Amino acid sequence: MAKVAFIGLGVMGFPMAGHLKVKGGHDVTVYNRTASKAAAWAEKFGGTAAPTPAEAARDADFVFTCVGNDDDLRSVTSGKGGVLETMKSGAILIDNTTASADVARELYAAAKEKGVGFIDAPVSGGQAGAENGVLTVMCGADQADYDMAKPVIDSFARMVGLMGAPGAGQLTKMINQICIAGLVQGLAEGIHFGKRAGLDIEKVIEVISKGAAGSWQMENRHKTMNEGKYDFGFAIDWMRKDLGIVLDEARSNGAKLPVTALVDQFYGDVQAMGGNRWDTSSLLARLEK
């Protein structure tokens, strides 16, 4: 059992603390910045929450953080009362955070000043894994500290990789956000056309999902697309923070992304349609407009 420091406390946030509790039995101690919410968490759990992000963390062993973007994550972790301000030497501190990867290496910076490891470690599997506990998990950092921090991690996960130095794990999880993007945009293309084809999608499905076409997008979402149901999974307005993200990596190294770059902007159209929360699978609602 290991000292647990958990900040943010989100749809993602609230149940991976809660694995870090139960499944992994660890000694947890949760901050958010709407109290009431760490209050709950606590409740539920039966961990403790604190007044400030520096005061879970004081004496901690790891302490993740899961907040919405660079600027929150740079205030709770170098931030007044943030975290490094009481992190102990030794500590490892997690950030599960998708950043950019300048931030993750400015972290792992102002960490090493304190004698503090880090290691970037953004998710992917939606509140659905949150929940269940099966994220996958990209981490970038020097390999004594994740070694050290895998079997924490494990708590929430089903799989966890060590990507490179800090920084790799934010940019692989900006693999991940381009291949989605893709993915999403082609199914929805493809449902848009079995429709105007006379088709009976669920059929068409059945059959090509066997196939090369198939993908976990297709058997989780082709359903909830067809009824023209938008509530399950990562909101458009979170997709388009993260395409901002990779966007920007892309030009400052030079990637080519053409069609990244272009189905943001179609998520740009379905959020000027009034669908900021629907989930990434409208891309379908905007060519059934």
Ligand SMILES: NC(=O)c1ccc[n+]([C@@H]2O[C@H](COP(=O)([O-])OP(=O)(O)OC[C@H]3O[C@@H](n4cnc5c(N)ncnc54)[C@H](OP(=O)(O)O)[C@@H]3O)[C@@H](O)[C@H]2O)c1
Given for the second form:
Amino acid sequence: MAKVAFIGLGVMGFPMAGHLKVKGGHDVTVYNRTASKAAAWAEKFGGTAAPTPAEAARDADFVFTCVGNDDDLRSVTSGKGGVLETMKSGAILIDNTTASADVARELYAAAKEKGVGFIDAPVSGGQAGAENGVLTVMCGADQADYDMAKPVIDSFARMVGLMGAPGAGQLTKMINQICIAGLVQGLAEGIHFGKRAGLDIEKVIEVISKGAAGSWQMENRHKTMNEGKYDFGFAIDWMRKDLGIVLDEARSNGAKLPVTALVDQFYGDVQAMGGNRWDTSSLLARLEK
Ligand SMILES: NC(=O)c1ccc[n+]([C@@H]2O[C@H](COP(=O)([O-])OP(=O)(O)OC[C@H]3O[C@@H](n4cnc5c(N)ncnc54)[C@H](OP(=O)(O)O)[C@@H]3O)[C@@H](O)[C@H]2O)c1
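Which structure goes with the form predicted together with the named molecule, now that we have seen the form predicted on its own?
Below is the whole assembly, all chains and molecules, this chain first.
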């Protein structure tokens, strides 16, 4: 049993911190900017809520963060009252936010100055994956830090991998988002075409999902897409944040991502339709407008 702090009890963090307490059996202290959520978490799982990230992290062996973007992450780690003010030497900071590889490297260096380890550990699997404790976790870290943290991360994960040096976890998550963007647009176009052709989409997907066109998105999203329901997962505002990080990184490493850049614009169109909180499969709504 380890002493663990968890900062950021959003859609993802709330259940992840719960698994650390219940499944992992760890002694968990949480912090959330909106204090009522931290109180609700402590009530539900029987842990402790702290008034600042620094207070939550004091004496912890492992500190997890899962907030919105790079700036949010800086404010709860290296900012005033952030966890790096109090983390003890030998402790490990594990960040589950989807953020840039640059901020991961920056925090690795800031942590190292204090004798603290840092792992960028973005996740995939969505709200359901977090609630069921079956997330995929992509890590960038020093091997020794990874080896110490992996059994703790396992509390909310089905697959945990060390992808390389600090930053490599975020780069892997970027590849994940690149693959999803083009794929969902293809699926949206397929369903749109099928409807125009007057085919029974359920029947079509039942057959083609077993062939070379099959995918997780097809299996899990075709039914709700066909019904025009778009509140089943990852919000477009978050996806655009992620694709912005991807396109910035591609500008610096020279990768060509024409389809990803186009789909990012398509998501912009869906936001303009009022779809900021719709899930990523709502690319179909844009075609049917
Ligand atoms: N949702 C998904 O399906 C999913 C899947 C994979 C990865 N992710 C990534 O995981 C991260 C969290 O996603 P989420 O869906 O859990 O988001 P969310 O529900 O919006 O929660 C965000 C959390 O971060 C906190 N926060 C944001 N800015 C902060 C700041 N400046 N200072 C302190 N706390 C701050 C929020 O506190 P308040 O409660 O006070 O607002 C909240 O606890 C994001 O990077 C997202 O891209 C999400």
